[in-house]
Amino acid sequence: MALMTPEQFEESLKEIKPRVFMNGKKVENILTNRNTRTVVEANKASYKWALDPKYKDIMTCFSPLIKDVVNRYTHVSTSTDELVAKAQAGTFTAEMLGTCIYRCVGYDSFHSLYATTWEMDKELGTEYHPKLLKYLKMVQSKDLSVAGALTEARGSRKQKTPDWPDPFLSLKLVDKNKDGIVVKGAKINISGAFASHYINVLPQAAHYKGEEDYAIAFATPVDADGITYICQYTPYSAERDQADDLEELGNPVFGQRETSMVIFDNVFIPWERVFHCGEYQYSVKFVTRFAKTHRMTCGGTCKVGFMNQIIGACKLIQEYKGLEKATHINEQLMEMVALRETSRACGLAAAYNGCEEPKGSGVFLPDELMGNVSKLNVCNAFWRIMALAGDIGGGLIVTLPSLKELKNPDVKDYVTEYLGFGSDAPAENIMKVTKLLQNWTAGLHGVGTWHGAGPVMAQKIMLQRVIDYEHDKWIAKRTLNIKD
């Protein structure tokens, strides 16, 4: 069988080398920084998860590529079936972690680079396709984690790509030849690069003639030479690094998403990594399809997963506080829960929809049109629902005390007192509880939620591309008995 073990997975990351840097700092090891180390164990989780009977059902499937079974997060759908599959273990891994799974850009980038390198074979006579079946035939049979990145910093959005002073804002080609190509520039905002094996490295816009250096897709080794990982720092990242006891954050383990720039500084791919090099038609080919798939991703499962978090954090501070017959939140509540299964409801809806694209591919992708609205409908969503989670909180998500307190002889006692509430609940339950929603509604999910997976106007412009009104049209005229 292709999986690796949780132990197997972390031994393997002693071997890769990444140059990460942190807070002004050099980070020597990924795996004993404790901001890092939160990918690792995200990561590191899906492993054990694969292997646990309990989870086998939603973190693996068969791979006809190497007729064996593997991790989901390396697996292409070809059914509907599968993609509802995919909607479902999205869900679940963001309600386990409470935070992201970082394989989700690596899985969801497959399904175009699937998709499209099979297309332009067909079209132009290229030969991408077999390069990259013979790629996810190693990424699964080694049960490797594969990130993605699409994110740039680009230039003036008044000019056209080549007429940027920086022409590396946009990931570059500087040069190729018999053995490779080479590409400088960077990716922004990628979450947990670092702690993978692979980077699946897209397009991030539409490239037209003359922008044929940008039209660039490929994989590449997380440690290869000329990458270098600038960090994310946050709040949450310095109370992370200072804590006495990890116990006293909002997700111990797991923490807050971790992203990085990614810069690119004239690293050399091999022919056999890339999968994509100046045919600049396709590069919108590339961004759109993996579009719906992470819309679907981000829209309608990881953040339901999220919500189901917030909303048994608001339920037991409910108990907590004897509040169980307050009308007000039994119906924030009642709204919570609406808002969480018509997000649930457009991801499947997504996933039940979605066709093989293109055809003849094998390869299916979730329903374009659900797949925006997922996306849409869930930034709102997950606004209203941290501002209910607030409410039902209260101010003390903002005031709360360090739960070092709980340890402070001098103030002890008050502390459990009158953060006890009188509740049958210890103090620190209680105030572990609210660190929780704290870690939610007043951390960094909020604006997260809205650009994960591109912000809402690009969302609104898909889909005045893609709806399509004439059967609306069709229907008004057929009521009225309009003859055209």
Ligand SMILES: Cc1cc2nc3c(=O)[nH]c(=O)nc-3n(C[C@H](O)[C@H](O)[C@H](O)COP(=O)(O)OP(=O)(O)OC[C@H]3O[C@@H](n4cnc5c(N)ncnc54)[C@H](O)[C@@H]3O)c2cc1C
Given for the second form:
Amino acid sequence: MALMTPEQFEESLKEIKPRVFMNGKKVENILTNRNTRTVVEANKASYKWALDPKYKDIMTCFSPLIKDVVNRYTHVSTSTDELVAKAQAGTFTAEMLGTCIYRCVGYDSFHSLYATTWEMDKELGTEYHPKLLKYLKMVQSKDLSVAGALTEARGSRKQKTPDWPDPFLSLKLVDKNKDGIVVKGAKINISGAFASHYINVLPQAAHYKGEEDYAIAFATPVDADGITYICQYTPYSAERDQADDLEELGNPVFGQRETSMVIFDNVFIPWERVFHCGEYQYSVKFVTRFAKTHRMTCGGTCKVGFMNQIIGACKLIQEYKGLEKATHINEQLMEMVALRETSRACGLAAAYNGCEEPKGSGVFLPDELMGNVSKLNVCNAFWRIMALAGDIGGGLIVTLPSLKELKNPDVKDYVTEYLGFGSDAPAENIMKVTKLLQNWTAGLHGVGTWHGAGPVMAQKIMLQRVIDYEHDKWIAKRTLNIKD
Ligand SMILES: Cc1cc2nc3c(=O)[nH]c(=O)nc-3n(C[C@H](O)[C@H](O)[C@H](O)COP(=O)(O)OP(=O)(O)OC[C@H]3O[C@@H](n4cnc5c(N)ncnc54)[C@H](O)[C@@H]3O)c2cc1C
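Taking the form predicted alone as the starting point, write out the structure of the form predicted in complex with this ligand.
Below is the whole assembly, all chains and molecules, this chain first.
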């Protein structure tokens, strides 16, 4: 079986030496730094579940490419059933981790790469697809973790890319020779890349004539010469750095959604890992195919898992406070459940309505309309759920004393008494659940969920392209017997 154990995954990370910076300092070891460790833990869990009889059906599937069982996050879907399974895996991993499974963007980018290299080879006579298959087989048989990078800083949005004074605000090809290409620029907001084995790099946007050097897609080992990771650092990172005991935190093991800027300072990519180079008309296809896959899960069913954690915490607080009969809280919980189920339904509909794209390629992609509607719903639903949780959880969500006080002999009795709410539950449990709600509602997740997989306008632009009003017009006219 082509599956690594969690221990083998951790060992494999010791072999790679990414250049990582956080909070003004070099991270010497991503396995021991408390913040980068959360990414290692999240990816490691995906290896554990794949070998666990209870979860193996969620986390693994059969790959016809290497004729073996592989981790679902290295597989390219060949049917709507497999898309549905991936959508459901997104809910599972999100509710178990309360953060990203950092192999997700890699999975989505493989779908885009698979479909578009196949199409380019067919239409242009290029030879990208066999190279992609060779790389994908290697990823599957070695059970590698792969991150995905599209987002770029970009220059003034008022100008076209070639008019930017700094040409490297979008990742650019700077050299090409018989062995490969050299690229320079940066990707930003990239989830968990430093604790992966490879990064799949795709264009962020459509490109046009004159922008051939920006029309690039490739894969690279995370520690290739010239790559530097500059990690996010937030109040939550500082809290983790300073905690005496990680149990004090809202998500002790898996933390926040960790990202970094990924700098490419003249990075060499051998031709065998280059999957798009200059065919600018196809850049948009890489982007839209990635987006429709990513929006089904990251923009859809994954957030269902996050919502499960929030709803569970709210229900516990309701019970701790003896508010089970408070009508408005029961209504708020019901509203949260309705928002969650609508999010799940849209994500699953994107999977069920998926189809082979392009026809004959063998790869299945989710439905574009439902995938975008899914993300659009989730953007607003998540803020609403955060607001409802804020009401149910009370002001303590933002005024909570440190859990350290439970061990402080000077005040522990006070805290135990007054934050126990006279309930049967210990104050420690009430404080921990409140801390979980702080993590969800008073931190990074609102904006993170809005922008991850693209902000609302990005979905609206895609929806404008796919909505078919002709049928609706015909129905209206038919109802009124209007003939023209
Ligand atoms: C937690 C998290 C994880 C992420 N992980 C990844 C990852 O693994 N890989 C990856 O590639 N990306 C990742 N992203 C990036 C994510 O996809 C982007 O943040 C998102 O697409 C928005 O892009 P931006 O952040 O550059 O914001 P902007 O594009 O600057 O958007 C800000 C606002 O400006 C508007 N705007 C932008 N451009 C225009 C324009 N031309 N005309 C009019 N309005 C415009 C937008 O609609 C929005 O309202 C992640 C983001 C987050 C928050």
